[in-house]
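A single chain, nothing else alongside it, follows as structure tokens in the form predicted on its own.
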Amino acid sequence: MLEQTVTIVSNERDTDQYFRLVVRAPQITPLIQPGQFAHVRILPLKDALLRRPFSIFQVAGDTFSILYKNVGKGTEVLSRMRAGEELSVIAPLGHGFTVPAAGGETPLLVAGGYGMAAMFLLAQRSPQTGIVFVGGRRRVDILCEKDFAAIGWEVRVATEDGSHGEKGLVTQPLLAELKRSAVGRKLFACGPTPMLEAVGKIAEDIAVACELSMDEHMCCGVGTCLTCVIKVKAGDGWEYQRTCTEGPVFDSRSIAWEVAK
């Protein structure tokens, strides 16, 4: 990981309250993995003392992106900056995704809203194309859809209220194509905690390998902290691991969803 100051390119609204940021690092992008996060902070923001952790998105030459959600003071000042302005970030930061190997599994890629921001570069990476389930309670939240498209994935659509895609969750098309074929599959999933543990349940219960990245609030984002772990099972019992560090991907074997609440 590097700390660096970057200097954005671009910023401009994807969706409803989601944007697009894109920041020059050449330092950096040499060294991001499919499932790592950037630590960013906004400078402008005076009175800030933790960073905000981010998905990348995309890699693109000495570029970078995150996608992000304007939530709340923070993500509203970064909405503001323009070309040209700076932040400081640490990256690339975390244990990332398993890209499948020529020839290997078919990736199943599986997101909850912004957790699209965490599969394209997965995508983009992988030797043979596969599905990606993308989920949202309305249209507005579902993202990114033309741009796996443009790398050649089918994207399957759920909204919660039926605006776009399948009515329901997005669980239910994926439980539907791995009983149509689940052999030679794998699922790869980001999103919202309970979304992942019924994912994880998807896989134990039909025996196909599955990788979650853990959606846990981070403070420090190097380990120090102790704010994001997670119970994952050790021996008979259990031990907690930082999703920081250790994760944010985990073997979805591993997690004691038992103890987790």
Contents of the next structure:
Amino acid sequence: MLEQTVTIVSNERDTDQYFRLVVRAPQITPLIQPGQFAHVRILPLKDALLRRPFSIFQVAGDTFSILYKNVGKGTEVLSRMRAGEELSVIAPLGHGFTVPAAGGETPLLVAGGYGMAAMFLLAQRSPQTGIVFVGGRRRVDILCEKDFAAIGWEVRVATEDGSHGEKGLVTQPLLAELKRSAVGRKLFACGPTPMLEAVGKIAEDIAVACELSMDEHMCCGVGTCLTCVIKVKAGDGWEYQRTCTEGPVFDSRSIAWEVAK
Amino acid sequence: MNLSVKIGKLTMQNPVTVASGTFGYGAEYARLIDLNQLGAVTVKGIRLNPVPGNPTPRTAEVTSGMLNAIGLQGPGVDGFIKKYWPFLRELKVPTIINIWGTTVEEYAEVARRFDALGGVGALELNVSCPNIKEGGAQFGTDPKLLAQVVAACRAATTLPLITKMSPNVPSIAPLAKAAEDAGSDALAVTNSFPAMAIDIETRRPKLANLTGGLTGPAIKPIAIKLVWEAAKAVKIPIIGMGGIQNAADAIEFMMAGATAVAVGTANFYEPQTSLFIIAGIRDYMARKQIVDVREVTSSVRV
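Starting from the form predicted on its own above, please write out the structure of the form predicted in complex with the partner chain.
Now the complete complex, all chains and molecules, led by this one.
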């Protein structure tokens, strides 16, 4: 991990309230592993002090990008920043996805909304191409279909309002595919917590390996403040582990879902 | 130019440490800042046994600050010694260990254990955490109970004792005096302020604990006044803290009466803050032709 002041290369609207931000960070980019995140201090924010964590989306040369949704005070200000302006970044952070070995499992990726951003590097660096299942409320919530298609991945879409792909939740097409064949496949997921729990349950029922990128409110991003803890199985009980440090990616079998409620 | 200060018999190479609970156990920040540049490393609060901490959400951002209700999650004395002490022991700068308990006896026992460990710089008595049901703040708001805790720890160790004062009292002077009279070598002023925030969309409090402690620049002027009042009440040194973001803030605390300062919430968004502050204090001293940083303490003109 490094802390650096980085320059914005571009910051453009993707669809609706989603934006793609590219920064130049030559010392950080070689270190990035799939599923890791960048902790960004939006310097023009004066009275909102904390950094915002974003999954790292793509790495290209000496730049990396994030894909974010304008949802609050921080991302609103971020969305108005322009090329040439600076951000402070601590990255790469966290324990990411396990990239499948060559000739190993075929990855099935499951994403909800901008959870797609966390999956791209994994797809790109996986020796085997697989299928990415993406879900969202509406057509505009389905992101980066073209990016995955461009690296030869099949994208299966589900929207809750049926405006794009299958109508319903992303877990439906996933379950159908696993029922066809689960052998030699492994799930990787990033998205809202209810989706992650549903994917974890499917993995358990079908006995297929699964890694989940957990989403928990975060503060320091480097393991000191103990804000972002989740309950993880330990011995006969559970313990808190940090999403920023032991995670964000956890083996789905280790999550203590029952205790968490 | 002298930047070193003394907190009891503890010598700090400069007057800047970090606030307990904002810096983990030091090692987490070692890749982002040179810990050996600090005056001391102050670690997160430790009681005798491991503590799971509070449910989530545990923190919330507010205007110019944040709320926290972590609940003093920690590994207990044995866990700390096993997991974190080997790293801290090797640092060139002293470690201040923040300790707490739910009874006077537990405080004393934890103090005894760290006394026996050897190599600890000082103990900071946390009698002011607003986020736990037992222990913490109850000892920090009653002069008699506070005196009991400090006296019991005093009897248990020869390490410098720093009593971390609660801001949640009508007047800090009698409590500061009680800690001094019971044998505390220094005071830390102040801890977080009890506070609350509500999400108006869900009508739910933003913290699972419902309330938490407010920290960050929002509390700085209140903390400055508490340092000023405590400094008038006691002769022992004060470590000032509460929303320090830069050297100007640190100098302001020192002028109000602090001998040293601690950087807290700022670590979370700018891990190098402490180092910027040390450099900034040097610049200020050069500009004002101050040769000894101790001249700044209590130099406010009233």
